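The chain below stands alone and is given as structure tokens, in the form predicted alone.
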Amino acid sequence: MHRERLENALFRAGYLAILTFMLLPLAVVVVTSFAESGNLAFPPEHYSLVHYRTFVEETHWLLAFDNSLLVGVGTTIIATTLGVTAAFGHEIDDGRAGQVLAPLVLIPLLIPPIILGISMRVYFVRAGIGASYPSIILAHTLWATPLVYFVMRSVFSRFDWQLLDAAKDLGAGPIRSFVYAVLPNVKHGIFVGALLAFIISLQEFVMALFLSSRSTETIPVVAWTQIRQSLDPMVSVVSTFLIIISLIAIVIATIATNLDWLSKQLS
């Protein structure tokens, strides 16, 4: 018995470090994004809000920022409608395609985004949409897709096909089998696979600096721009907006598949 308490406290200890371990860097990231200077030190030796005052009179950072939006919900849409469907179908009809498809779906995963931001460099220029939202939309897509295709197999493998036989010897169509039989069940993994494309979106740097054009520049590419002159404490306080937004959408997803759990905390 006493054993089986040390383990876990040793095991708790030893998680609890390894986590502390990979939060700080984003620690420094916070702390260093209200210094003073102009140079990036840790720890400061004086704090302010001066960088953040500086970046809401800055539209170069304010249009990274509205264009890091963009690409984000544009590519979450595209990215949850393809993973959801591709994922629902071959739960439909796992034959010979189906077993194909998976191999297949990971292969953008395997491939470095470097090879993969020059090649669709080169072929969205010859389509004519070089660098463009859509173009940036598209790369980031063909990552986010697999992630959301993923997560909504693990959600259909534990659904109840025999709601959706039910719903069809009632008569309903495959749209409606799918609106009221299927989707209330797996909306809490659909909006789960949303918020993981629109994160990996939102970080994505290598595809988006072969893609982009100074109008269409998203955060992460503006930040290495600015990190390549100078160590500036701005890149801490727009990685720190990033940080805040990631964490929104933790909370919000945790919440959102949690809410039975919430609302009987809550009575």
Given for the second form:
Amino acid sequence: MHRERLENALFRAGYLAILTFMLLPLAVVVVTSFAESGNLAFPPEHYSLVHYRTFVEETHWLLAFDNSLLVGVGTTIIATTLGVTAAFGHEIDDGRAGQVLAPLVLIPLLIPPIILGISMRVYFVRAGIGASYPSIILAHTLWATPLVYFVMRSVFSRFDWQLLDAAKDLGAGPIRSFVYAVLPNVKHGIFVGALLAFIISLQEFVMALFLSSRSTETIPVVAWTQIRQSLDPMVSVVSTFLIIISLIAIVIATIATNLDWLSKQLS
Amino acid sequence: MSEITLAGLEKRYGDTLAVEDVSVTIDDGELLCLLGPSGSGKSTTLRMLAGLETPTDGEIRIGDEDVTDRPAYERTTATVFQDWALFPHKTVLENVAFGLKMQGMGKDERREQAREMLERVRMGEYADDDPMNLSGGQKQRVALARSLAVNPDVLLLDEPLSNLDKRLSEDMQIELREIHAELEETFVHVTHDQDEAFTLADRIGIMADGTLVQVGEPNEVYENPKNRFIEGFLGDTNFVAGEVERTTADSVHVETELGREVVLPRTAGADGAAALAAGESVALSLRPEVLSIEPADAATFDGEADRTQPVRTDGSTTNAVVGTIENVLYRGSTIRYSVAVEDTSLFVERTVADSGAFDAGDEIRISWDGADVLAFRDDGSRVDL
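Here we have the form predicted alone; I need the corresponding form predicted together with its partner chain.
The complete assembly is shown below, putting the previous chain first.
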């Protein structure tokens, strides 16, 4: 008993150490964003908000934020729709097509993004959409859809499919039975899937690099070009914003998924 | 008019045949129970009736309409599911009003009707509750109200009582009967519980291995089973193996593993016995309720006399064996004795109220009238005696 507790404590301490070591760079990023000097150094000699002011004043960063947001939302909508409907279809008709679907959907995640980026650049130029918002959105969708799909497979596997039968039996057609019987019971899962798609799109860099033009650059792409010129704290400012956005998203997801659980605990 | 006709209904999943050539006509206002062990295809048949499964062959007609390819949401059937399938995110009232909402009824009107239906199943006070907080019996009532609210031509019940405890299930059986009598709608009720089927049904359809073996009124299928499966499935019985020794004009003599010859009388007009060849093996069904028992020493037992005794004018024969009680099993209102007879054993029953209980080791005489015995061929078909 005693020994077990000691082992537990040691395991936790070890786990925490590794986690801290891995997450510490994030703290460095945040701290360096408050540096006064123009060089990226840790720890900074003096602290100020000067780079935050520059960030707000520099239009190409704000444009990159807009671009990232646009690409992210577009990816989220398409990937969530495709992922949810694919998982739903697989669940209600587990035939031969379904057995092929799962590995097929996985393929984009197995191909190195640099190869995907180059081939899609060639492909989209041929297709006439070149380096544009749609091409980045489609590329990100290729990555985000499998993730949404697998999240939804697990969500649907816990769904009571008799509810769908009951809705149909009571006169709800295919769309209404989905909207009234399925959707309300899996909406948290869909939300988590959508959030995942958004974050994937927000941080994806390699494919975006190949598929963006000057006017459609997303944040990671701008950050990359910036760093290549000079390593200044502006990159840290942008990264801090990205970290904050991701954190907010995670908090929202946690609240959304546990809201029912939370209300049950409180009542 | 909601007479239902199933003609040559078949459902195949890949190589598995779940339902095979099911044909039956269910009268308007009838309560038909589909009874069978799990995996017999009864639920699949019901789901095809509901439109939740598409038959791979055959035809379903409700009234005068062919509904075989019509989806569930366009059929005038309503199903009560085994786990009730109440919508967890809706209140009890919203659950019951759902079907009416799908029919496009206005909010106030459908809530009013749903409330009335809840009152009818005595769940009115739970209208605003979360269905997940209800007990099994209450969920069952709500599910019933939800299905009845759409005023279906046919109500389909898929083992809705199997998840309730015995007492509650029996109460619900009586209530279902009352609701059926009141509504005069056609009900199809699927169950694996024969007591439930006998209590509820106007007619029972017995299913085994995907086929509908026999359809008939409860006493008819019990007393006049079509094959050995039904005889064994309904109630308890002793199957005794034997070989036909000889057939006379009015009787069949079977040499059995009980070590004695059993004489079965033949009814005039029945031709099954004529086809029985000497030496053909048969199984005899001795139900415990036709077996009488008495202490062996009190009996005036003469085996040879029994053997030669002819069929009496009322068509009965006396058969008897002596055995030793091996086990005594108390089953509440009855006592079951397992009796060793030669190389096999028979079980017999007595009600607790009967005087003179026996103990293990006692010798008893078991006798029966040959006319109460059913005989089955090796392939399970019944011999028409």
